[in-house]
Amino acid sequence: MTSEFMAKDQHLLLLESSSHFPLPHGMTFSYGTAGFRAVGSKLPSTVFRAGIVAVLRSLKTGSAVGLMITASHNPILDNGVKIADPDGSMMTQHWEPFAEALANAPNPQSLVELVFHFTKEEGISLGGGGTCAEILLGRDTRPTGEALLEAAKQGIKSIVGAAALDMGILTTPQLHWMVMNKNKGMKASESVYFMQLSESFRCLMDMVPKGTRKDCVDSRVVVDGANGVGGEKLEQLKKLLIGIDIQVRNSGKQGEGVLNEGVGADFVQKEKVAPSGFGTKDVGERCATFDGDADRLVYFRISSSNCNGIDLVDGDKILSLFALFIKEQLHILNKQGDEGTNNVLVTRLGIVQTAYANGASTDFLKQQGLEVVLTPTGVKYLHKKAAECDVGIYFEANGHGTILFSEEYLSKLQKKCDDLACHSPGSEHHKAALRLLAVSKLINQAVGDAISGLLLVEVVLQHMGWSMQDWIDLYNDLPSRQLKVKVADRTAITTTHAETQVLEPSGLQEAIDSEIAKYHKGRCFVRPSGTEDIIRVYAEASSQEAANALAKSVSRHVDHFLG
């Protein structure tokens, strides 16, 4: 058959199975850091022409490419979708335009001609000319995502030579860190994922410091699963778990709860407030809280003296808890002495934070010596930011997350390792190596994952002999204050240096200097919102009357610039 004939199977293919799946009338869908979403009946469309992307995607990298159906910690009757790069990342933001207009294309023919377009502009072979696509297929508990899964099907399939793989319901991490593993040649089932965390935490907290284990290192956490995906598979994984006493609550069995209703770790951190399920009974209690996708993790204690308020530690907290490991293996590993091996391994540790970081985690980071960067908001500024170094650590307070290990990195690594086991095996430095890989093994090196976060935390604290009190009192958050102003057009304002300071309109930022120098350790900033006409304002200062005053003050010159 000629390649002619090929492409016009294609053409035909195309225009009759998105025949089947209208665009709704009157949407406009957007593709961002959460993908597209919608309410879940909306979206069997986008969904269909989300794993035409895909495909195409597959085959422009010659790799698996993955595609979750989730909308994390949103409502239960919304939905949606996203698409994972070969190495487990969000999708290249190069491909974002094609998907939205791809989502937005109004008929079947507009479809094909963006599809054909595309794929000559990008060098794509249609028409399956040997060379095949493989999708990696994930979705969570909702009740639209079976639905869903199926329009994605449809939309793999009608390209020429395109599979899918349904892996289940999974958690978004997951899902990610399949496709990465199935990439780089190795097993990408859940049963393996399984296995590697529990085998790489074992490791860990058989090299628990002796006599750091205080009595206040209490080995029960209780998580509340945000009645998702996650808690169904904590619950899995915990049998394999040996030195940590792991309770669910809100695990998302049938006629439990709501998914993310009054629960989950986007409801905690932004209403600071136990979940559904916690009460005085926990007082005193560690307790962690996943998002319904599983991706986001925060900690906190109900408060002894408010039975109604919490003690939140938050992802800056949990930033810093990493940071202080790494670095203390890194300075064991490195440290001179008689083991045989004193060659240094030269590694470039980078901390990646959003300007909504705190400013009280920024400050105690750099005060212990450590390199801070700041990127726009968004993960995949984090994330992108956190691999050019040999180990960098992003997590924004929402509590999304990891640490990355560059491939070159982890070679030096385990050889340094291997020598360390000849020369001096069981040394300090020895151990500090195991720690590291082993680390590189526990967390989710695609993306954030509330599970592999859990985890490492757990191993830390018992690691350091901290409890929840002293986790807490490494820094105290200065008082901050968020606002919304409703404008005309978002685009007015331009920003630069991370979104800390703007650029036009001219006069706005010497207005916003002139409030910030009226407030002790006063800090705000505008950007505008990725998605609606508003710009988002944000402030701190040393009391909560000062941030509250400063973002108030701000807002009301952002409105006469932009009024």
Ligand code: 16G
Second form
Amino acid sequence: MTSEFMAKDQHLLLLESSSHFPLPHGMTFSYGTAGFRAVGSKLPSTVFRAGIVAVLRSLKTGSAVGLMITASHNPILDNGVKIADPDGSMMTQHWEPFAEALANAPNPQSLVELVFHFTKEEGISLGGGGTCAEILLGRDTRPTGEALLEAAKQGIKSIVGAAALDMGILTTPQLHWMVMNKNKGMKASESVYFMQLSESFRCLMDMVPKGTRKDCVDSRVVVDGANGVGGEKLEQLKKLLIGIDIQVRNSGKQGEGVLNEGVGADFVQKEKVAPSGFGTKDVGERCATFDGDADRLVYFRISSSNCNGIDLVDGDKILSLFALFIKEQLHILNKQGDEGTNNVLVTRLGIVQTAYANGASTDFLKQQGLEVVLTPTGVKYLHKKAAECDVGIYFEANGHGTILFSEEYLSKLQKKCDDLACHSPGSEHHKAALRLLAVSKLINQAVGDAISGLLLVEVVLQHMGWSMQDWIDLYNDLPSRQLKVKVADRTAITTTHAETQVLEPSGLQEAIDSEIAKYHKGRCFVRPSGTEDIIRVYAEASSQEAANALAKSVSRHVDHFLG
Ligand code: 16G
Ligand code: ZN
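Form predicted on its own done; form predicted in complex with this ligand now:
Zooming out: every chain and molecule, the one shown earlier first.
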């Protein structure tokens, strides 16, 4: 077959298959902070086209990529699609404009033109000529998921030589993890994922120091699965876990409730109330909650005073707990002593947050001597920054986050651990190295993962000998208030300095500054949402009334400038 003939073939195949997936009338799709999202029934054309983008990404990188069908914490009738790069992280941002243009191509002819133009620009050769693309597909439990998966498969099949591997119903982090593992030449099945988590969890539990207060740390945790895929998976995994008593509620079983409706991490963190299925019987229990695709985790406790009210332990406090633990292990590892080898393993430990992190958490982390960096909102920004460190810990207040270990650092750590195993097996130094290695296996290295995050929190609490109260008492959150402002065009606001300063429209930042100046410990900023057609206003101050008033007055300014 000549390459000219193959290109012609490819052209016809794309034209024909895309004609079955017309763009829905009057809709425009944007890639947003975390992929395309809309009502599920309107998404077949978008998912079909995302399938094409995934194939091109795989051809470009020569590795497997992932395509996940989910709308995370959105209502059940919504759905969405996002692409994972070969290392398991979010698709590189510089492909987003192409993904968006393709999703909005008005007809098959323009779609084909876009594909051919882009592949030429990127030096990707189409037509099968020996190169094979591989796409790992996953979906959550949404009712539109199955049909959308079929659309993705059709999109993938419309490029010659591409193969789709249906990995089944998964959490988002499971799919990202599988893509990462596959490209490292490791096994990428769910059973290996469960095995890795349960074994590293056991290893950490076995090394919980004896004689701490661990006996009084309750090993029971009650988990709200948001009626999504995470609850189901946790039910399976818990059978392999020793030393922890996990009770799953809202696990998505038939008749238990509706996905994300009055349940889940987004609901609990934003509304600051207990999810459905939790009540007075749970007062004092350590409770955790996932979002619908299990990439967010927050903890809470039902306050005894008011059964609807909760003490929220958000992503900032999970981050603080992890940071203290990792810092402690690094300190032990590098302590001079008789038992350890004396060469210090220099480690750059970095903490990454967004401006939405409660100011009290940032102050706390800095007081611990930790280096804290802020990025704009969205996992893709935090992840990239954390990956620059030897060990990078990132979290958004809403519960997205993980701990990243660089490959280079892990191999040094492994070497140090092997040395210690020879010279001082069982020493405190050796245990610290083993713990850090186990953490790197337990906590998802591809993306924030509620299931692995939950297991790490549980074992760290045991290690510290901390009750839920001890954890809550790490620091007191400053009162804060979030508001939404509806505007004609949210893109009229542009920001800088990790979204803490407004650039456009001019004059708005000065107006915000003059409001902030009126409040003790006042902090306030505005930014366009990456997922909704609104402007978000965040305010913090020393009292709740002051935070409310600051948010309100700044909202008025936004309205005035953009209204
Ligand atoms: C998406 C992002 C999340 C971010 C949120 C902000 C991912 C996987 N998810 O859910 O990180 O916090 O958007 O939404 O990146 P907003 O711009 O509407 O506040
Ligand atoms: Zn999610």
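Positions refer to the first chain, counted from 1. The term rigid core refers to the maximal set of C-alpha atoms that superpose within 1.5 Å between the two forms. None of the values given here were measured: they were computed from a predicted structure.
Colleague: Core-aligned, is the CA shift for Val39 between these two forms 2 angstroms or more?
Modeller: Result for Val39: no, shift under 2 Å.
Colleague: Is Val554 displaced by at least 2 Å at its C-alpha between these two forms when the rigid core is overlaid?
Modeller: Passes the 2 Å threshold, so yes.
Colleague: Does Leu503 move its CA by 2 angstroms or more between these two forms when the core is aligned?
Modeller: The answer is yes; the displacement is at least 2 Å.
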